[in-house]
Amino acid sequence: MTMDRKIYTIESNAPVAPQVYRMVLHAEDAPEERCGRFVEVEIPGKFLRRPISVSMSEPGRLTLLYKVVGGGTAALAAMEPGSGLDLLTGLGNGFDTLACRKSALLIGGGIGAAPLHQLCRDLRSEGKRVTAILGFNTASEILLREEMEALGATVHVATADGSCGIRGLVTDALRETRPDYDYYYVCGPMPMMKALYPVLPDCGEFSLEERMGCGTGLCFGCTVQTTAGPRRICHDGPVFKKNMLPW
């Protein structure tokens, strides 16, 4: 799929957790996005588009989960159903579901759990077992547990304050649950991913986040160092195999 620009119609836009919103968009002829890709959203009055992970994609429909962290996402949260939204789609490389043979481990932290929803669906549709470990600060912030369980995944939740599930971080939940898997996928804040890096084997991939200028690879604003040299998260990622990350 190549990059495309299209006007989507907002079907719904509502809070699902503190400062986190779910937006469902519709465009009649839009193709399904590969899991792990992202879109660039044009927000009226803002010079730069905002990159947002695709949480779920079907032909003609996109679901975005986003956190309000500044003026741009606050403006996005205020948009009403029926409004049009200008999106760049077909961005990023996405997750490699074929790398998993039989059993996958998905690890997400906070809003980083968003792209794991479609990944879970796609892996399950390929007949693979899925175990997910999702980490949050507190119970009110939990996202996508029920949705993943409805897809047939085994879901373990860790909360830093112990208000739900395992008390602690995703590293604590990984050590306590000892899940069986042949491939893993990680998405979340950088401190979480760097804490997981030394305790996970090489058979997996990480979805990185970085501030983006253009989101299309032209400005080189989201360049990171890899074992293969500098790479652009928006163009060469956001998903990288573990052995490409020099952490």
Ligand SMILES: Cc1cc2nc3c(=O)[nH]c(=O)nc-3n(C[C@H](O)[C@H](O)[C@H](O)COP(=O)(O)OP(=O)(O)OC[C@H]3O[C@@H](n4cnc5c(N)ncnc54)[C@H](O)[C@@H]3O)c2cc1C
Contents of the next structure:
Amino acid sequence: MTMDRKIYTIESNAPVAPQVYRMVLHAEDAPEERCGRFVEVEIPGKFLRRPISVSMSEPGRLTLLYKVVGGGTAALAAMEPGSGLDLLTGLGNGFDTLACRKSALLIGGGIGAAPLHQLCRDLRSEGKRVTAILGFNTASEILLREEMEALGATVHVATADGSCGIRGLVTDALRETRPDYDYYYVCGPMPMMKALYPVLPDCGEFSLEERMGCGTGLCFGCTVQTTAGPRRICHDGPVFKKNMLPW
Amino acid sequence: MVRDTSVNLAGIRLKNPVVPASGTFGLGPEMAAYYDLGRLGAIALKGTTLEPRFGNPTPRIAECTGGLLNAVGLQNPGIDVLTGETAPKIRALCDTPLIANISGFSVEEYGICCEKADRCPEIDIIEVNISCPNVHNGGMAFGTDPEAAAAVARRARKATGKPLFIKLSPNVSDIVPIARACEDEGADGITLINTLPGMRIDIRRRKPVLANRTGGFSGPALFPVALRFVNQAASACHIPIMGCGGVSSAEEVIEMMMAGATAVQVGSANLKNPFACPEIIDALPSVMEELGIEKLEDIIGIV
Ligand SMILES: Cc1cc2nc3c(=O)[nH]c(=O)nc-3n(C[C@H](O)[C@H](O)[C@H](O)COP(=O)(O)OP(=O)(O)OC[C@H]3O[C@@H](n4cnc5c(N)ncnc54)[C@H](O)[C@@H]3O)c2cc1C
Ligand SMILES: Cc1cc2nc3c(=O)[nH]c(=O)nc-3n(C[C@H](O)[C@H](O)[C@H](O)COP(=O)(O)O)c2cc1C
Ligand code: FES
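Switching forms now, from the form predicted on its own to the form predicted together with the ligand, please provide the structure.
In what comes next, the whole complex appears, and the chain from above leads the way.
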């Protein structure tokens, strides 16, 4: 971790899909974040900060993609451009782009696709081929498809109701498209990750999520059992190699 | 004028009264990457048990107005890792007094842990936690009955000559007989308070938010409750008190000391702001100046 605390200014904060917002944040001297890391956002009226993945970053600028699921994210959605936001940045280990030699498979489900955007950019800038399988409930909820295609990735979409792309789940899309890859990256809801776990080989990693207290390793709220013993997702993850997960 | 923030805690000189509370400061070394741990008054280490514990299933954390519920359930690698690895690792980083926070499921287990902590040269103070609401058949059961509290204090006293604090639970109708029982058994001090048991329900899922159903409430909303407990115990006992509960500013540190605390633990504030402790320490001299306090020790228990 290379935690820092900074006040960012909200540049924009607008819906991109039902209940999903894209927030662009600016801070003059902020360094680029490593892909797969997360920030802890202070939210007016809430005691605990909320963890949100970095969806995209460049020096001085951060983009978050978040879904309104409760009071904290609803308050975040109501914030106006121009206001300040207190952030802890640089949290977590991030994705290991170097583990991929030539071609990567990215699998995201719902809002879990968020951190795959910068991962896609970073892998492409390292000259690697990228195939993405993104799963959603329905066509209107699709996220990041065009953005990833614009980066030169091949994107397969699966929707549970069949309204776009392959009908079914990401596991169905994986079976149908048989993508070629030497390393994969997964981020999404726990049931999706557990369904993927037995059908994927060892050469890959999963980004996990748990309700967090601090996000900085202090409270032991976010513990997960691994093959190496209990680990704090915020401190030792959120990304874990497949062979660390005793599922 | 130089403001003297140091305090004498049961014979140990602390640079200042600010102590990160057990369970809210990782294993101890984590924040060394971000600030000098030597600036802290002391460090209360993560609660330890004899054997390693995974703790409770997740979710372990629930947000509340003015704080949070936690049901971590004493996840820890066991006392041998604490004394053999963690404490030496922190000692290599700073000379700040270290407080071992000990939990158990029987009087004997408390005793054995205290003996191990006593033999660890890096541990300066032993804080026996008889007030954890998140484990079953242990913890809080010892802290809600004067005789059970006395039995733990007696066994712990036999185990160590180091300064011994007993951390008490607020879940009692009268704290005075429990605090006095600990003092009578030779405890050198009292820590007050641990968390208050609480519960939240996810009304959409119609289920408790916490996998453990219930948890311990901590955070700013606890402050007035903690302050009154500290004040009551300070009036009834002659041993020093570490005040704890809802503190997140230098002003609250001073208020807690006026109520009777010699040192003040800062818990949940670290979770919201990992720089809470050094920020409070930095603010102390100017608040002392504003209030006309030259020496922080002068205000202990003046109210
Ligand atoms: C490392 C990490 C990265 C994350 N990245 C993103 C992201 O990029 N975009 C995004 O939209 N969300 C992300 N989340 C989830 C996000 O933190 C939660 O949705 C948010 O904290 C909910 O806050 P709330 O106050 O709106 O909801 P609450 O009122 O606290 O809870 C409402 C509902 O949200 C669920 N929830 C609460 N906290 C979490 C959590 N930490 N993880 C999963 N579900 C939770 C609860 O089960 C509950 O049903 C991430 C979580 C983690 C741990
Ligand atoms: C996540 C968490 C873990 C805790 N773990 C312990 C523990 O292991 N031992 C202990 O004596 N108290 C533990 N506590 C209680 C705190 O040390 C403190 O007594 C309580 O939180 C009240 O102070 P606060 O309001 O400043 O947080 C824990 C509290 C929290 C929030
Ligand atoms: S959320 Fe506090 S340790 Fe991970």
